[in-house]
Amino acid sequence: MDKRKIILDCDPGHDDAVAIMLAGKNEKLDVQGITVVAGNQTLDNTTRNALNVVQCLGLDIPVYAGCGQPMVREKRNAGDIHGKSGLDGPVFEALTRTLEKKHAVEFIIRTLMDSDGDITMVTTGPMTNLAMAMRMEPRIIEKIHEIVLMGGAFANGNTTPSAEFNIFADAEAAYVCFNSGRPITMVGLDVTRKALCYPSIVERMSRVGNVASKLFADLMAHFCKAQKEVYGWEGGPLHDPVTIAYLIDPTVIQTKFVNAQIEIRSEQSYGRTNCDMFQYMQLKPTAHVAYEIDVQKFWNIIEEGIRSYS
């Protein structure tokens, strides 16, 4: 069976860490590299977090540091959810894994240019690295098989009433990517907010009893507590791994092919993903937007991913 080649561009982040865990040993995926961007925390923190996760899980996947600030707007992070480190909760052993010397944007460009057009870009943080790569070397655009992102919402945001964090953190970068003409699957808050990690889920995964299940439980202890304090959720919504679950089993979500545009000019609605779910505007569809998720199937995929580390 041919594995699907992906580059995982992320900003760990508790849910990014679970996405790395889910992708790292899946027999259907070939992770070419992990590229890191500032988002949930500063680039220094998100990069260290990515290295800690791959080291903890024993993954032989190269990690590349990318952009430390957005293309246009000022930086912001999500310390209220992910803590001062960006990955508060787990206690990792002394870090021995090291970053690759190449910049993440350079790695994305080189890997795509050398490919046969069979690499999927998965972004679970701000889309700065991918947008910068497109701007630096436009020839890579036609080499991208698909862009699968966790970001946006056709209903309510989580940073402003209009905007989801990953898009809001660098809407100009999202604008570049959404207007690239490449196939896009948008996994937004509309489905990820249904994947709530209740205490019963944490207990279920803990029973697996391996390094991945311990890391999952340690991650969720902080993440779920923070989500309850900020949003009142009884379980933290596990946003980012839904992208990986979709690549493993596309039937885990349902999508609708619609026109989707990124708002970058409005003061009040900056960062909104305007998804024409009812085709009011009669414009050409540009993105497959997720609107439903099979929650039971999703958690089964998560458990299978954790068991792969036994």
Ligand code: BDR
Given for the second form:
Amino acid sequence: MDKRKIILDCDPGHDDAVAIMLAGKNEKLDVQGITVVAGNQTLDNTTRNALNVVQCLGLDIPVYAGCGQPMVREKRNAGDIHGKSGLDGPVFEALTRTLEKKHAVEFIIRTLMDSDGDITMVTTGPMTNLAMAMRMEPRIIEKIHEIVLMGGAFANGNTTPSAEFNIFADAEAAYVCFNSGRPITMVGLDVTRKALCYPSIVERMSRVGNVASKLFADLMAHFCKAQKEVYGWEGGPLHDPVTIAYLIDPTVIQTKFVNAQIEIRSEQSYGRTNCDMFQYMQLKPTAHVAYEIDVQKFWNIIEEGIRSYS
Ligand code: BDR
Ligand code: CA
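Having seen the form predicted alone, could you now give me the structure of the form predicted together with ligand BDR?
Following is the full complex, with the preceding chain placed first.
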């Protein structure tokens, strides 16, 4: 079976870390590289976090640092959820894994240009690196097999009433990607907020008893506490790994092919993903927007992913 090639562009971030864990050893996926962006925390923090995660899990995947700032707007982070380091909770051994020298945007451009059009771009942070790559080398656009992102919501946001964090943190970048004309699968809050990591789930994963389950439990201890404090949730929504679960088993979510636009001009609704789920506007569909998730299947995929480290 041919593995599906992906580049995982992320801002670890607790749920990004689980996305790395899930993709890292999956037999259906071939992670060409992890590209890092500022988002949940500063670029220095998210880059160190990505390195710590790959080192802790023993993954041989190159890590590239990308953009430290959004394309247009001022930078903002999600320290309230992910802590000062962006990955508060786990204690990692001294870092020996090193960063690749190439800039993430350069890596994305080179890898896509050298490809046969078979690489899927997965973004679980602000879409700055991918949008920058598209602006710097527009010929990459037709080389992208599919864009699968965690971001947006057709219902409520989590950063403003209208906007989800990844889109809000760089709506101009999302605008560039959503208007690229490439196939897009949008895994937004509408489904990720159903993937709630209750204490029983943490116990279930902990029982696996390996390096990944230990990291999972350490990550969730901080993440779930922060989600409770900020949003009042009893279980933390494990947003980012839903993208990877979808690539492993597309039946884990259900999507609808609709017109989706990124709002960049409004002050109140900046960063909103306007998804025309009822086709009011009769416009050309542009994105496969997730509207349902099989939560049991999702946790089974997570458990299997964790077991692959045994
Ligand atoms: C998204 O924002 C980040 O805080 C998470 O890592 C996730 O990618 C959820 O809105
Ligand atoms: Ca993220």
